[in-house]
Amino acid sequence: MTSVLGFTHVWEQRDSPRTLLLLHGTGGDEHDLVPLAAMLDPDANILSPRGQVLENGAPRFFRRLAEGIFDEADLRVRTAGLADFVTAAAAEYGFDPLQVTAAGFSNGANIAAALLLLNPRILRRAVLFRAMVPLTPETPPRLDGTKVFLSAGRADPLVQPENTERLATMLTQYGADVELQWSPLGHTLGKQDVAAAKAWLA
């Protein structure tokens, strides 16, 4: 674990050109999704930052005003900061910035979606577990060649199905190749989600 480059983070180098950018949910930290990486792509490098915002002591990647209502100004600033971090980390650790795949859960999935919408050059692939529309970009991004896997829960009390479907539609309209997978679960990450994401990545 290190705190250089502006984020406290985990970096684990593998003998692979691929890097997984792991983005935890509210209350998680840089270690939370490291076991997930071994399930999704055990050969990939791991870059896992800790969110810089605290909500009642719980780390997050950006502020919110209420459940499901985001502080859009803060989201834009934090997304730019995360984009800069990934770019700086690629230079620091020597991984290929064109082979970065985000894997995010909840709040982490939402900032990954914001990266796609605001800084599309950062990610070529993204696995978004329990994501919602983070914001509507002022300038439509060009996401041609970008692949996105969305994993949503039919019983999710925090993310309504229509919100997930709107995110999928938005990303598709901007040119991304989107696959939307539904599970019967709520706002939790289950074996079915992981297995589907692993198959998609392969």
Contents of the next structure:
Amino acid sequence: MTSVLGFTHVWEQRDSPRTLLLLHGTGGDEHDLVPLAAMLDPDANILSPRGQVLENGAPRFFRRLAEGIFDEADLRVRTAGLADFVTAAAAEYGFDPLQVTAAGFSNGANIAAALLLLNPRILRRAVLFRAMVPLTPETPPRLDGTKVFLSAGRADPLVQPENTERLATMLTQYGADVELQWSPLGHTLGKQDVAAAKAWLA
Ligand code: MLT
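Just the form predicted alone so far, so send over the form predicted together with ligand MLT.
After this comes the whole thing, all chains and molecules, with the earlier chain placed first.
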């Protein structure tokens, strides 16, 4: 566990050109999604940072004013910081910056969505579990060639289905190739989410 640009993170090098950028949910850390990476793409390198914001001791990737209401100024700064981290980590570890796939859950999925909207060159693909619209970009990003898999929960008490649908529509309008799939579950991940994401990635 080391630090690049102030991000405590896990880096696991594999024999693959692909890198998975793992982005945990509120209260998680850099170790949380490492087992998920083994299920999604066991051959890919793993880059897994810990969110730099603390909410009552719980790590997050950006501040929020209330549940589902984001501090947009902070979100913009944190998204730029995460983009810089991925770029710096690619130089440090020698992975291909053009073959980065984000796998994010909840708060981590939301900052991955913000990366797509504000720094569209950082991610080639993104798997977003339980994501919502993080913000509306001032300049429309060009997401042609970017693939996004959204896995949403029909019974999610935190993310309204319309919100994830709005995110899917936005990303599609900006040129991304988007697949939205529904699980019967709530905000927690199930086997079905992981299996569908794995099949999509393959
Ligand atoms: C967020 O704050 O990103 C969303 O409300 C999801 C969460 O982390 O609870």
